[in-house]
Amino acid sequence: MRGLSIGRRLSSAAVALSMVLAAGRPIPARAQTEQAPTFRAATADTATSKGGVAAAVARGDYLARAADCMPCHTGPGQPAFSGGLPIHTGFGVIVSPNITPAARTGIGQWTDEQFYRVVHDGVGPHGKLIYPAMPFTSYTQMTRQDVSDIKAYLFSLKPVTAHRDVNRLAFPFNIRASLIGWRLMFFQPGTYRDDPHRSAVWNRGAYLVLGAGHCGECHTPRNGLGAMLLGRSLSGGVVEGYYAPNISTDPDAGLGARTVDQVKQFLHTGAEPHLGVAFGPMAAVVQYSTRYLTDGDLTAIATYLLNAAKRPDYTVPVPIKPAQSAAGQALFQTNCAGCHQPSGQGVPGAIPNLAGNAAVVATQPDSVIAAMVNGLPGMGTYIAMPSFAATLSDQKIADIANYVRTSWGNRGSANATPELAGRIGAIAKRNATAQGPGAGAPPLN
């Protein structure tokens, strides 16, 4: 396993999770010394007072990265932002649209107000309701100026004429009028307002986490209709076969025992000994989004996450049985110990530690299983990990997962099952065949 991390992405029943995984072209890395634009605009006329269109475009570039727009609006092998990414949900397939300034097939004829209504309210031109695969449920927190700057950046891009496939959703979800009831029950528009009892840094972090960064879209569990359970915000969710873990302030289940610097390091580099190495969906988030954020914004995010609500884990751990442990240990020694070491310590900077890795002992075992099923590309100095799907049965994969989650002092639950391994394997096969979300995403530089 290359690493197990703070992860993100779409659960099988959650349409509204879909704007997170990356596919398509990588964005060239900026020099580490480059100063990114200020994230939030103070007034409605900031664009004019700070350099006009060029300044708005620069801020919009930064904001588009913070909001992770490009990955979901870039299909496999397609030009950036030209759409075409098939997003698999429990309700069918949604295909991301072209958001280049092409007049007929993109957003080139949209007004500022029309663009704002899409992002802030989830309502397209001519009153067309937007499926919550677009996380307007979080973007609604963003200021009008920030949304305007993103539009300025998108309109600075080269137009790409590209007609995209229509959505393939099951009845009645293929009827947009069905969204009226969903919105009445689950969507509350409104721009973020600072908490006067909190510091400026905390408020900035809240704005980023709850708004543009839309972290809760993956790290929050959902109900059967795909709506976030806001009372359990940031307590973890299942995402395309991966588990996006608890990132609340809880010291046991979440990040409460970590430091600001540890969280910042993970978000900037994708690796931190206690939090693991970003892989799967979260690797894409680091690659295309969080590594570009300023030190101030990373500090704000970490500050908010370490000082927000606590979301404890109320599930009862499943203890491993002696026979399970013996079977898992034998399989681990044969297939994994050569890289991860018999002690689970890995090799610093090359192979992640499994002992003491927060994601290994997360509430759900999905990420441990997904790493074995999917394999992992190399990232930075960390070497690639092959897939074991063809060589290990679902039972053996579950046995290894339960072993690593309960060994070397790890206090995880032995709740991995062959049925879960089979479901995750089916997702992997579907995505590989259809080149769906995350397929072919390049590794971190």
Contents of the next structure:
Amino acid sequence: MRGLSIGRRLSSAAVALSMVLAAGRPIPARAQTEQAPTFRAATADTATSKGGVAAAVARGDYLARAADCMPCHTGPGQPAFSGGLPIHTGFGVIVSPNITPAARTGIGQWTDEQFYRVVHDGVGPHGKLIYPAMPFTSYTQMTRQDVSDIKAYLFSLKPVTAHRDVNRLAFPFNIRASLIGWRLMFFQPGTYRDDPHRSAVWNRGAYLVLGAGHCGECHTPRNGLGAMLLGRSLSGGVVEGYYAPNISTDPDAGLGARTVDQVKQFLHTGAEPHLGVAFGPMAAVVQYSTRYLTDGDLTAIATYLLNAAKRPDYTVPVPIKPAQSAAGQALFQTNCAGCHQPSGQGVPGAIPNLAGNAAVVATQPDSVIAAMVNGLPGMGTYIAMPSFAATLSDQKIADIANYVRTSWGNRGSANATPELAGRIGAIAKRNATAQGPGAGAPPLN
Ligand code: HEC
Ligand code: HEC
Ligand code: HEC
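Having looked at the form predicted on its own, could you now put up the form predicted together with heme C (HEC)?
Below is the entire complex, every chain and molecule, led by the chain shown above.
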């Protein structure tokens, strides 16, 4: 993921109005291994009740991938799970903690109950309130058994001594008590309950999408205080300058016209003709999480997504008259057509099509702009795309975005503006040296 911008989600935002997150600068290496604490066995005891420690560790390994715990808890160049990823929020920087079983600097002394309370309820030992940069707002749907299996897995890892950097949050957000009100208003702890009118496959999918997979942390719009608008679950949200499109069943804006196999292919391989190549924050989701899921779990996720509520996009776009359509076309031919082809068809397996690509015509134009501004690192057989931030003005980027969104039968809105391109450019500058969640972490194969 090197070079792919950024930290992670909007979720993170506890209490501020503008909550775009991003990873910060690489920090100096500071990790070394530490003596394993003696009470690691405590977890093992609990886990033994369900088929032995090894089985719990294996389940926990799988679940930690489904929940994508590693990328956020791994700083640039640091060992996996040792923390140190600075996460920018609208109100300051939160540095993710070390969750290896190191006794002093990690969670080696934590009981099962303490671990469960953090992951499920967002409350740390001694009642410390956890910022929703840690997506407990979704993990609260996970069962106790699953959370405890994840702990068994984490406790099977090598302890890494890595001191947690001090958060740099601005007053009043540096006061954890400010989270009390936020929690009262926006947080309802509670494990997922099966809907008896739905199949087991659908319920498993709901559990993975809404709980462990925390898809809504990016794909659900948020209110001004950074809380997910659950009544509009999965109808699209903005994250790190990208637009995580509507993945509800809405036939126009969402996945309503897709098949189970198409959604599965996208999540498993990161590329599907109608959904394009996963890019921006979604590329990391595929790389570290969904591509490891079993065929059964991918079927469950797709089944849930294609049979949940239809929800139109939250923000109705205000189309801007494409007065500069001709300019956009000329700029596209000069800058983009050499790769994406004049007809927007791309080159199968190497360069994605922009014609008929759901991410390109999504209600909001952010992702098309962000791709141009940041460039993309390439994925699988797909080559890298260069950044145009230095060569194209905000106006030109907006013109190209509007052209791409409305050409070749694409029915997106011409609603990209130079102002939006400028805002996304500013996020990109801040992330210039960031490497993204999991950067430098060992591949999890
Ligand atoms: C989107 C990024 C993100 C993801 C995904 C994430 N975490 Fe966190 N986690 C954080 C941040 C940031 C904090 C610190 C919050 C704070 O200081 O209030 C945190 C805190 C924690 C803590 C408290 C540690 C301490 O010393 O206080 C634990 C335990 C934890 N996470 C475990 C997990 C597990 C297990 C998963 C996967 C199921 C996970 N996290 C996924 C960002 C994330
Ligand atoms: C860290 C934020 C983030 C998380 C978490 C996330 N997504 Fe995404 N997702 C995005 C962004 C941004 C895009 C747009 C870029 C692209 O198409 O790859 C996207 C695109 C998609 C698309 C393609 C939709 C389209 O119209 O192009 C699908 C399908 C999808 N995500 C499903 C999921 C599922 C299922 C999960 C949970 C397992 C999930 N996403 C979790 C950010 C996220
Ligand atoms: C050097 C070849 C190249 C050039 C030039 C190029 N692109 Fe790309 N583009 C790619 C590749 C390859 C990807 C997929 C990379 C990835 O996902 O990591 C991509 C991805 C995209 C995406 C995301 C679509 C998806 O499904 O992944 C958009 C939008 C996009 N390009 C727009 C543009 C625009 C607009 C221009 C001109 C300003 C442009 N590209 C110039 C090669 C290129």
